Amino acid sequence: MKAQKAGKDLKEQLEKAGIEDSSLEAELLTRHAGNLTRVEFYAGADLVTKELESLHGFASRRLKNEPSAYILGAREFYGMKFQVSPSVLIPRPETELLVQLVSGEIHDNDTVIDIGTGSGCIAISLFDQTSQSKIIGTDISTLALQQAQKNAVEHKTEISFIRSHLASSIRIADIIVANLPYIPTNELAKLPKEIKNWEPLHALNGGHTGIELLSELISDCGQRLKPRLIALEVGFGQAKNIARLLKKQDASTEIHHDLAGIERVVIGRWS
């Protein structure tokens, strides 16, 4: 069967199931099944029986709400491909703003700490932009750290990964960057099935208020670590509360909007 025909059939299945971006997802899954480039896919490549069986398996998984990133085993972030698995949160486009803002703030020989590194996408992207600095990623999850290390090796980056609750194992930091869990516990059940049933809940659960971990990290930075700058991704409606917490720690603050116009990143500076 032609790959394009198989992709079209899959698109119709995904569309009927209410899955967004069904055309793109169908193409990606079909190409993955046949190990095809985009050019090969549109040039009329065929899928043999074994490849069609693989595609059927991928379709079955996607129709059960398994995220396509886990089926493909990878997700693009900041122009780079990162291996992902259910042990880490899938990188989101809005988090690229965090990398964009922080990369312009890093000086040579700075020590930059990525708190809650997950797949390592933030730390590795920052290293790719500013390789003269020391970058360390921390996470409470051993499985996440293993995934981050694999990605660091894949991208030939020199990053240290440390198992730590927030920054508790860190003694020196010039810049702290973090995309921590910020969804209130009582809102987790309202998340789409492909998130709540597949992605690691510990990487989503921000506690009763949604900002408990963020608050703890801000307090630690203001009272102990005293970095030059902290950059935090936050959830909808949380930015002003986070800015207030930073101001209580004597930091000046900035709020930056993502492409959807949502207050997405809060930066705190200490002189």
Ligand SMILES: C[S@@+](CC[C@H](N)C(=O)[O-])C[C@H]1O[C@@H](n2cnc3c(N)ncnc32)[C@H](O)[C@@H]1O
The other form holds:
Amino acid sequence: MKAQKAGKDLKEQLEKAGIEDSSLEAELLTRHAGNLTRVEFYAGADLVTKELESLHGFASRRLKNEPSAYILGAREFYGMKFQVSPSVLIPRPETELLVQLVSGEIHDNDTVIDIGTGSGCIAISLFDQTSQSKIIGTDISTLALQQAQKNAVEHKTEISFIRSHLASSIRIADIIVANLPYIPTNELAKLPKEIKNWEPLHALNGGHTGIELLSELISDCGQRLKPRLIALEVGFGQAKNIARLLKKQDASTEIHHDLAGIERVVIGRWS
Ligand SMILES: C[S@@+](CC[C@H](N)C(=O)[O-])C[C@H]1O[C@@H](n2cnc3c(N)ncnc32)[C@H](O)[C@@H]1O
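Given the form predicted alone above, I would also like to look at the protein as it appears in the form predicted together with the named molecule.
Now the complete complex, all chains and molecules, led by this one.
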């Protein structure tokens, strides 16, 4: 069967099931089944029986709301490919703003800590942008750290990964960057099925207020670690609260908007 025809059939199935971007998703899954480039797909490549069987497997997983990034095993972030599995959050495009803002702030020999590193996408992208600095990724999840380590090796980056509650195992930091869980516990049930049923809860749950981990990290930074700069991704409506917590720790603050116009990153500076 022509891959393009198989892709069209899958698109219709996904569309019927209410899955967004059905056309792109169907193409990516079909190309993955046949190991086809975009050009091969559109130039009329065939899928052999085994490949069609794989595609049926992918389709049934996607129809059970498994995110396509887990089925494909990868997601692109900041122009690089990261391996992902259900042990890590799928990197989001809005998080690229953190990398963009922080990479311009790193000086030679700085120690940069990525708290809650997940797939390692922030730490690895920062290393790729500024290979001068010492970059450390921390996470509470051993499985996430293993995934981050694999990605670091894949991208030939020298990053250390440490299991730690927030920055508690860190003694020195010039820059702290973090995309920590920020969804209030009572809002988790309202998330789309493909997030709440598939992505790890420890990567989403920000506690009762949503900002519990962020608050703890901010006071640890203000009182003990004293980095030069902290950059935090925040959820919708949280930025002003986070800026207030940073000011309480004598930091000067800035709020940056993502491409959707949402207040997404709060930066705190200590001089
Ligand atoms: C929203 S995900 C972000 C992952 C990755 N940095 C990204 O941007 O795609 C949050 C990460 O924080 C980790 N995490 C949750 N609680 C933590 C804690 N107390 N200390 C360190 N990391 C934690 C989770 O395991 C998860 O990998």
